[in-house]
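One chain comes next, on its own, written as structure tokens: the form predicted alone.
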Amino acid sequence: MKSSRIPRFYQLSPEERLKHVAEFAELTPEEVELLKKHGGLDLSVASRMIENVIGTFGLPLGIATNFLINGKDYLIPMVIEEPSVVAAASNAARMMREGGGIFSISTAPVMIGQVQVVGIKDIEGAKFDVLKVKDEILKIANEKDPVLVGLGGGAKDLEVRVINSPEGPMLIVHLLVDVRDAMGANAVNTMAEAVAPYISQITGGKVYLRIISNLADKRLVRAKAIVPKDAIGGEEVAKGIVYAWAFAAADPYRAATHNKGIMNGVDAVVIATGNDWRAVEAGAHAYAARNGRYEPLSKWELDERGDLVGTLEMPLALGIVGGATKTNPLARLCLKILGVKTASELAEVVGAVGLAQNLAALRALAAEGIQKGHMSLHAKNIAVMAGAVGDEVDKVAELMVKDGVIRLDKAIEILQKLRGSA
């Protein structure tokens, strides 16, 4: 049976780690070679993805281990430049396994297309008139994407809102579209543009914007884990994590950093799979402020045994078809490593990773402090900046950590001494 529990994975060489991942995900020799290439993205492909291409930009691709989500083992590909994130996620997932792993659920992949109508005299009457012809509007929308409709998706419902803006009242029509396994922007934007002329005719108003909303609050993921107190360092650490969450719940300055810790995990997987991390970020932070003040996306509390219970709720608009998920060969490969079959499964995995990353950060804050592990890994970056190469990197980093001084001048000093004694 495949297991993501790989002890001492971090101590293996990159080649040995790749061998484990290749066996887990049943990668072909060609796919293994792709992972060995720097970037894995040819200029010819890159130049079709965006404009004015002059090259590609590399970021580290790591694998988080130990993840048990809904009873299934996953190896998690993460693209990120920040040290300690992948290690922290793996460590938190190991602790969460002791409570049965992480459980995650998601709602239907429904996205919102917004049609803005202005210049209406009887705006409440216009709202009624639009709702009255809802079926016709949905029909017009679905005629634009018969393939999506054939897969069980398409425009499913309509909402109509009246808002007061600095430029006066506006009628905002929400087209609710089940986008199936896509992120959905192209399909939703096309449908919104298609229905706009009819909505303008019905209301007598002028339509301006017809575009998707990145506040995907119809497309939510929820994750939950019970973590035995002994797995995270005891009762005091568990209490400290709850106090850390309570701080975020009461203070938006802390909540911003609390949620950034969640997004460390979320974004890393979103980028690895070729999805739109800017849209995910925008939706997450808008959702965090939906009650009129900025709040944490997760919650931590203690159960009757004193064990830690963590939950997370956030919008996640992800796809496994279309866009860079298909264009970028490494994104396709990361999806294969994950082994997800639907966009909803991908969202559930990403939500679980966000909760694990949050646990890791809060535990570090409640126990030894955030800098200890983070700076130990950051020391290697400083060593490279100082000019260390090969085995020198680990030696310089180790000596900086031992002295408790992790700065560029210290790294240069240590490196000079090492080379002088060689």
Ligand code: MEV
Given for the second form:
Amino acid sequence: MKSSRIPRFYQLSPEERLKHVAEFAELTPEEVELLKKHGGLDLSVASRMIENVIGTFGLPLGIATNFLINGKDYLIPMVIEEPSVVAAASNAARMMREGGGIFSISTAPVMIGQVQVVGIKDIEGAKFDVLKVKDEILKIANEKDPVLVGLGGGAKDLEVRVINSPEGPMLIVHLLVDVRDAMGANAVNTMAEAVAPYISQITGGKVYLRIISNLADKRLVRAKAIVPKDAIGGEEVAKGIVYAWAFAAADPYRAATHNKGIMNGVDAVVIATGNDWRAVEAGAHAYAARNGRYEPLSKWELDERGDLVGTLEMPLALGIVGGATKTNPLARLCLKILGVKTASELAEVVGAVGLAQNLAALRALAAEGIQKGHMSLHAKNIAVMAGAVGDEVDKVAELMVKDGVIRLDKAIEILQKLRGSA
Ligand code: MEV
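Structure of the form predicted in complex with (R)-mevalonate (MEV) (previous: the form predicted alone):
Below: every chain and molecule of the assembly, starting with the one above.
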């Protein structure tokens, strides 16, 4: 069986790394060439994706190693500008492997379409009337997407809510749509628009908005990992991680940063696979606040052996068909590297990466602090800014880290000395 455990992957050159990945994911020579093109997105394709295009914008694509999820090895493509994130994810995944890896489950890919109805006098009566014709409404919705229905998806159920708004009571109809392998916005919005006239007729109210909800709380991912305390650096570190979680559970200021750490991992894969990261972000934070206070999306506790148990629960509306997942050739390639067969599998992988990323951050915070890891990459960036090339980059960075001074003037000074003594 293929293993994602590739020791010293970080020490290889990008070309050598690509060779490993190509072998793992059975990439064709054309696909390898596409990755070497640095961006892989032609202007003509970009021009069809959005309006007023003048170019394309590059970001680093890294691979996180060591991931074992539901007993299967994955190499994780991550697109992100922040140093340390990919290394941290790989590191945490290695520790989680020692406890058997990460386990991840998901609900059916059900998205919510909202239809807003206003101007109803007998609103509870209207709620009854809508529920009474549920089957008719679902039929109208499903007529809009026979392909989705053929795949086992489609509008499955209806919920009707009465909400009190600053403009008075409103009837909100939720159309629950199983979107299968799509992110779902197109299918859901089309269906919401299709059922609106009938709902207006039934209720006698006026329909305004007909749109998907990004609070995708019917499309949840749950991930769990047990990390042996020795893998994490001992009892004290494990305890520190639990305290870090408790801090986030009690304080929204900390919870925001805690969840930001989770989203470092989540977004990087969401972007790599061409998915809508704003939708995922909106859903994650709305879900974090569902109990009336902003809370962490993960939990960390100790089991009876003193090992660390991490769980994560969040909505993840991701697709593997349609949109940029298809039009952007690099997104297609990243999906191939992941080897996911369904949108649900992709969501399960992304949830697992979020949990690993969270562990990495909390471990660093509970042990040596976050800056140490950041500093060596930061130092390399400063060395490049100072004009270092080739081997000089590592040498200048190392000397700056050793002296504990990472500044441009220091990098220039070290570089001059190095070149003087050469
Ligand atoms: C930095 O991008 C993310 C962290 O701040 C997350 C956290 O504090 O848990 C390290």
